[in-house]
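First, one chain by itself: the form predicted on its own, in structure tokens.
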Amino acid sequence: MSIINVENLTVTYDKIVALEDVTFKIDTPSINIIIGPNGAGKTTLLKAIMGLVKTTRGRIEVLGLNPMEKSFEVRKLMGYIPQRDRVMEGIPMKVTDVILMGIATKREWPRIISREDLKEAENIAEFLGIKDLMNKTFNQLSGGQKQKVLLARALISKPKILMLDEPFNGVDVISQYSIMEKLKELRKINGTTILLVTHDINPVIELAENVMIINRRVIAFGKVHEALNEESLSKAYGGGRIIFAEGKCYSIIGDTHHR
């Protein structure tokens, strides 16, 4: 059975098309970068992935379920950041009630929240590096910190597949490089598959297992040195060069922030 299977996929909005024949699998735990230009569907194909999108055609598998008939299912084996999150920005909430939010919104009514669930979130906090955060006011932490109690958040409930959505924007490089050692942690230690939307695939090179290119229809997937070619990024964004410098690959292209 595959982690994730789309076949065919179309998603339209308002007669515009977001996704057309998007194809591809992923039948083993991994780490998998998807780039892409400006309105290429790559935060359309994730929330399709999650059942939070109507497909116009296609079919989805998650661990042998359908999204579209299985949404609250399959949403409690993902955990999930998405782009810009604003956390109850205008409600003082302490960041062990915002990483308490990923236990309490995937569990039937009532949403109790017990002594293990608490041990549970200073577990997950610790692992992270930021316990000592846990009764501070969410609002009041950097960006780096925010997104690492919103990252607790997405792990608390273990799940399965990890989707992150552009999750370094207004993070600071050192915060950048501890979340995606983390990252490894949990693709080495839990066998987390992590779908993880960028804008910039350079900082992140080093942690893909597998790459998408994607404009609205998938240009390539697969190894960072077979998807990741001049060929393919011309396709996707018009143009584009690979570097290869002190045996990493570099990527350039012309677009500063792909949605």
Ligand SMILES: Nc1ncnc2c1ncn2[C@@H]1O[C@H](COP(=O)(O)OP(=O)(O)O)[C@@H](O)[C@H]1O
Second form
Amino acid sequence: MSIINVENLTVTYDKIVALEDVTFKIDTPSINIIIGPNGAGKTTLLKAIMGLVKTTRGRIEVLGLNPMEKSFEVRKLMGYIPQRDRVMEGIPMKVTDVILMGIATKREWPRIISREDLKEAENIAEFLGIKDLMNKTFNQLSGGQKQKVLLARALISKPKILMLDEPFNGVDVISQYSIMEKLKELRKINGTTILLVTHDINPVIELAENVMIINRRVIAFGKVHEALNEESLSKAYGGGRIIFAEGKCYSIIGDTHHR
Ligand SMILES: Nc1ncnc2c1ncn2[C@@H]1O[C@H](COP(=O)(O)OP(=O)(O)O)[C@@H](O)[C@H]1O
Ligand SMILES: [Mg+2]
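Moving on from the form predicted on its own, kindly provide the form predicted together with this ligand as a structure.
Let us now look at the entire complex, which starts with that chain.
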């Protein structure tokens, strides 16, 4: 049984074809980075895997389950960090409570928070190096700190699959690397499969196992060094150069807002 199996997936919104004939499979726990320009259908792909958007054609299986039919079960298996969480921006909430939301929303009523849950929130904060932030207000934090809190919120339910939609927006490079290192640890220790979306090519891609280049259709999917090349970048972004040097990946792309 695959962890994620997507076959000939097409998603349309009214007349816009957001994804077309997307096929790929993830069979082993791994870190998979999904890149593509704005409007390429990346967010739609994550939402389809969670059963949050209707598929027009094709088939999706998450650990053998159809996410449209078994949406509660599938969402319980997953941690999700949406692209810019607007809900979190307005309300002044304590960091501890933000983290605890990650379990509360996966429970049936009554959603009672126990002493064990609080302990678990502390453990996960400790793992991510944000324990000293727990009594702060979420709004006061820096971009990198906010992303780590949202990661803690996603991880507290111990998901088998973790999906992050553009988690590096507004995050400093040092925090990007430390988040990536934590994701690698999770994959290694808990066997968590990670799908991470980004619209620009980023040095941390080098730390992933697989990369998918997408622009409505899947242009390439595979090991980072194989899938990420000038041909696939040019198909996705309409041009681009890529340089691998001393084990790091550098890329120069013209217009990241091009479709
Ligand atoms: N709810 C929606 N209704 C109509 N069109 C949408 C909706 N969500 C996304 N789209 C369109 O679908 C395409 C893919 O969007 P999206 O998945 O958000 O791309 P990405 O995350 O790669 O930027 C875009 O053209 C976008 O405008
Ligand atoms: Mg998006």
